[in-house]
Partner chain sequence: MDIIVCVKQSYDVQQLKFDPKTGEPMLAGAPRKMSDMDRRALEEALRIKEKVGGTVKTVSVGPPETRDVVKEIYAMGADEAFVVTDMKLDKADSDLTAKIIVEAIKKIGNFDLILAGAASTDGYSWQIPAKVAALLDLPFFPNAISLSVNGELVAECDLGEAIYKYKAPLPSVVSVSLEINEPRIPTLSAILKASRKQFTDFYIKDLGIDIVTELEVRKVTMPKVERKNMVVEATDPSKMEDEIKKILDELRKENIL
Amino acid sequence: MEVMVYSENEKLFKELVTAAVQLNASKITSAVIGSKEDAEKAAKYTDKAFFVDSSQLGEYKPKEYAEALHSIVKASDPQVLLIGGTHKGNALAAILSVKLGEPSVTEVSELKVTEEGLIVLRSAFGGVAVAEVRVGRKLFTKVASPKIACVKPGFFTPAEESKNGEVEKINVDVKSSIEVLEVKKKEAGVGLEDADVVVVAGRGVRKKEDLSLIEELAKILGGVVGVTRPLSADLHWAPTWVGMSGIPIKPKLYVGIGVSGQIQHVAGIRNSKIIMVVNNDPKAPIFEHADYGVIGDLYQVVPKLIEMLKS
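Taking the sequence provided, give its structure as one chain in the form predicted together with its partner chain.
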């Protein structure tokens, strides 16, 4: 069984390689849309790297990149195509799925291949639950028609270099009517994924300046500050947020300050070892998900906490 992997994100690419190894793939290939050097790098992890020169395509455009990926898939014969489950990857998977007439599944955290085909675990009901899903009724019979799975970041250990695969260039002729006017890179986050302690500020924090209070608490606890989605995506107080659609975290200690505990946030903190929260509304759903809860005004409780932790 050939498994092909694709992700524009280097770390996620290596995670996909590990996922492919765990599927017992007899051959692991990689698809690269980039430079020859990018493909040579990918070939250190896979038996063969196919690449489309991205200078032919320009910056990422879903339709055009999907066409390039389609050409790569047709050049090889994978039964499973693993795509990094980013915004870019999810869009490519969908378009490719239509082009190939094969199903796609996203938000995948685990996968296996049995006689019945590809079986995955994915989040269900918007992160509340986990579903076991069989992908495709047709088993692996057709040629060059892989089942497509988009794997979420952070579920597989990144692979180490272990191969010396060959590199093959695929020529494409993609015409586009779309212009990329601008690509605004975001600033890097604070490394929420790997932090031992994460103190999360929610909308209970009224002003951006008040984040300094949360930062002080995080510093004493030896951790970093994260925020909920509205604080990042609406108010732009931070480049990223904690949660299902942001960064899922698994610290030893999560402290939520003025966080209500909507399911999409909770889905991303569920793997925290200890959850502690401060909220002035005793009915806030976050208390159900907490080990330790303090009912109170964060503007009184947090300074007190800091003072007590200092002494």
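Next up, the form predicted on its own in place of the form predicted together with its partner chain?
The following holds one chain only.
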């Protein structure tokens, strides 16, 4: 079984390689839209790297990049195509799915191959549940087009260099219908998924203004602040949230403040090295997953923590 991997994000690309290995792929190939140097780098992780020179395509445009990826897939004919579940990756997967006439599934956190075919776990119902989904037809035999799965970042350990694969250039004739006038890069600090320390606010935090208390604790610990899904999706206190349906994290230290511990949140923090929580409900599910727990009112506990850390 050949598994092909593609992501514009280097770290996520390495995670996809690990996912392919766990699928017991007999051959792992990579699709690269970039330079020959990018392809040679990818070949250190896969048996063969197919690449389209991005200078032929210009700046990222979904339609043109999907055409290029389609050409690469047709050149190798894998049975499974793993795409990084970023905004760009999800868009390319949707277009490619139509071109290939095969289904694609997003929000994937786990994969396996059985007699039933490619089976994935993905978040469902806005992230409050996990669904097991069979992708495409029942019998997993040699087919004309691959099953497509968009894998969320953070669920697989990045692979190490272990190959000395071939590199093959694929020539494409893609005409762009869009002209990019300007690209402005987003200014951002350390992301939640890359931080060593993450302090997460849950529903126990009563007001948005009280996030300043959480921010002060995070600053002292040298970390970043995150929130749970209700604070982001329902109350709109932050653009995204920590959890399987938001951003999965695996910091050295996770501190949950007023977090109850719903299943989708726990699934997104389970790879944290140390989990420490503060909650006034001794029966809160989060305590079942914590290495250290404080039962108490966060408005009393957190200021004490800050005072102790400062001293």
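Whichever C-alpha set is largest while still superposing within 1.5 Å between the two forms counts as the rigid core. Numbering follows the first chain given and starts at 1. Everything quoted here is computed from the prediction, not taken from an experiment.
Q: Please check if Asn279 moves between these two forms, taking a CA shift of 2 Å or more relative to the superposed core as movement.
A: Yes, its C-alpha moves 2 Å or more.
Q: Relative to the superposed rigid core, does Ala66 relocate between these two forms - that is, does its Cα move 2 Å or more?
A: Where the cores coincide, Ala66 shows only a C-alpha shift between these two forms that is less than 2 Å.
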